[in-house]
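First, one chain by itself in structure tokens, the form predicted alone.
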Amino acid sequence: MRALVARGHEVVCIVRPRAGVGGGLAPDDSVRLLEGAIVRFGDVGDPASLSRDGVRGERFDAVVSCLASRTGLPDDAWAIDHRANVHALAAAQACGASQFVLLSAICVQKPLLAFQFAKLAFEKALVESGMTYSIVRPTAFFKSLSGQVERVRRGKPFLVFGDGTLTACKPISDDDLAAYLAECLDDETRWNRVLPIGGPGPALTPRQQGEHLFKLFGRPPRFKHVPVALLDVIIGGLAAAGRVVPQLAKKAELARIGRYYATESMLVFDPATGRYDSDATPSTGSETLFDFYARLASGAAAPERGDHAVF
């Protein structure tokens, strides 16, 4: 939102009446956080509310959708990543908008999970809609890679799967990603394209992230290696128990999501070679993950990790 306002756009934000992690933000909180924009409250899962409370019969030029399910569980994913975006697309067409910018995810390149298939289903609907579109697929966010900062600060080992080099990503900051999304409205080279994007600098493995944190806190590196096979055992047990206890089936799906991120890189995937390619993954912005770690270590930043927190 700030990136759009800074570029001179008149911005209307449609948000939940109770937004934020766990619905902890009241309407007044959202208005303060979204200063500079017109804030309207509605239910993006309800097309009638979207039209009545959000669009209000007005004309818009473009829609930027950052809708994403909180958990990635199948019901949540199909309700938000797919259906809510379908409602937003219909509302965009009804209000005269000619352009749609979608925040997707780079992991949909190799789909195995419900939320990935839901995102892909909407991407397809958007491409076929006839609107000018930009589908932005970012790599890992800083907040998703900051869960072990406090562990290291307290002298605990850094947890890695395997040897800590199974995966890599080009982390991107919220501000750099926001700028990239906002620029899609005016940069014609980004129109009608799927756009993978990472942050500045080389791709980083979890081991490199841990090594930097230990150096930042002046501690010798200590790693605890978790075998991926352990995740398979957990998933199998939860899935079996989930046939009797539905809540455990949900935990099994969350464990599958965890396994995916433990074993798949967040980089451009080359289906011809079956490998992830750091060099083929574009970069944008100026803030690095290690810059962010330094701000966390100094207390200048505190990430909001929310429903996706693992460690």
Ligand SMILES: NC(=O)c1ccc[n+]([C@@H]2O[C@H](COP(=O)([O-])OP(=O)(O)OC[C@H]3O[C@@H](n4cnc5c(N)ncnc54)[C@H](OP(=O)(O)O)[C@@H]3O)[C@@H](O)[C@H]2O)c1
Given for the second form:
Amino acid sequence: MRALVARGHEVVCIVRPRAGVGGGLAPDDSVRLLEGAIVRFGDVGDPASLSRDGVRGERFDAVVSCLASRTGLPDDAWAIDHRANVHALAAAQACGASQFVLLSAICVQKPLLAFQFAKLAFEKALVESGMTYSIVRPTAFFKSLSGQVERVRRGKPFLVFGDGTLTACKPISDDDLAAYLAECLDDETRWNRVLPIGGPGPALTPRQQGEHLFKLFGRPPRFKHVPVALLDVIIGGLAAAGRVVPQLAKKAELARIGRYYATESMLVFDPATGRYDSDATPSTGSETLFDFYARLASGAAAPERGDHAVF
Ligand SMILES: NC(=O)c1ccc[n+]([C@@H]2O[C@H](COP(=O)([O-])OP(=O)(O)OC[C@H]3O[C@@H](n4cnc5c(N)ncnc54)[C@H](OP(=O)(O)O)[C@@H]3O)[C@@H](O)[C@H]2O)c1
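What would you give as the form predicted together with this ligand, now that the form predicted alone is on the page?
Now the complete complex, all chains and molecules, led by this one.
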């Protein structure tokens, strides 16, 4: 939103009455957080609310959707990543918008999880809609790679799957990603394209992230290795128990999501070689994960933990 306002756009944000992690933001908090935009409260799951409370009969030029399920669980993913975006697309077409920018995720290139199939189903609907689209598929966000900063600060070991080099990503900051999304509106080279995008600098493994944190806090590196096979055992157990207790089926899906990120890189995947390719993953922006770690360490930034944090 800030990136759009900074570029001179008039922005209307559609927000639910209780927003943020765990619904922690009341309407006044959202209005404060989204200063510079017009904030309207509604239910993106309900097309009538989208039209009545969000669009209000006005004309719009474009829709930028960052909608996504907060848990990644199948029902929520199909309700939000797919259906709510389908409603937003219909509302966009009805109010005269000609352009739709979608925040998606790089992991959909190798789909194994329910939320990835839900995202892909909407990507397809968008491509087939005839609107000018930009489907932005970023790599990992800083917040997803900051869950262990406090552990290391407190002298605990850094947890890694395997030897900590099973995966890599090119982390991207919120502001750099926001700028990239906002620029999709005017940059014709980003129209009608699927755009994988990472942050600046080389790809980083979890081991490199941990090593950097130990250096930052002046401690000798100490890693605790978690075997991926342990996750398989947990998933198997939860899935079996989940056939009887639905709550455990949800936990099995969350464990599957954890396993995916423990074993799959957030880089462009080359289906011909079956490998992730750091060089083929475009970079944008200027903020690095290690800049962010330094700001977390000094207290200049606070970590945002999602509803689905693993560490
Ligand atoms: N996290 C990463 O490292 C990462 C990496 C690459 C791509 N991505 C993708 O980027 C997108 C955003 O990710 P994120 O981590 O920023 O997700 P997030 O913090 O969970 O944000 C999801 C957004 O969707 C809204 N939303 C969810 N359920 C809703 C509902 N029932 N009604 C109305 N609004 C709802 C949330 O609003 P509220 O504030 O009201 O909950 C929030 O604005 C996702 O598509 C994700 O897959 C994430």
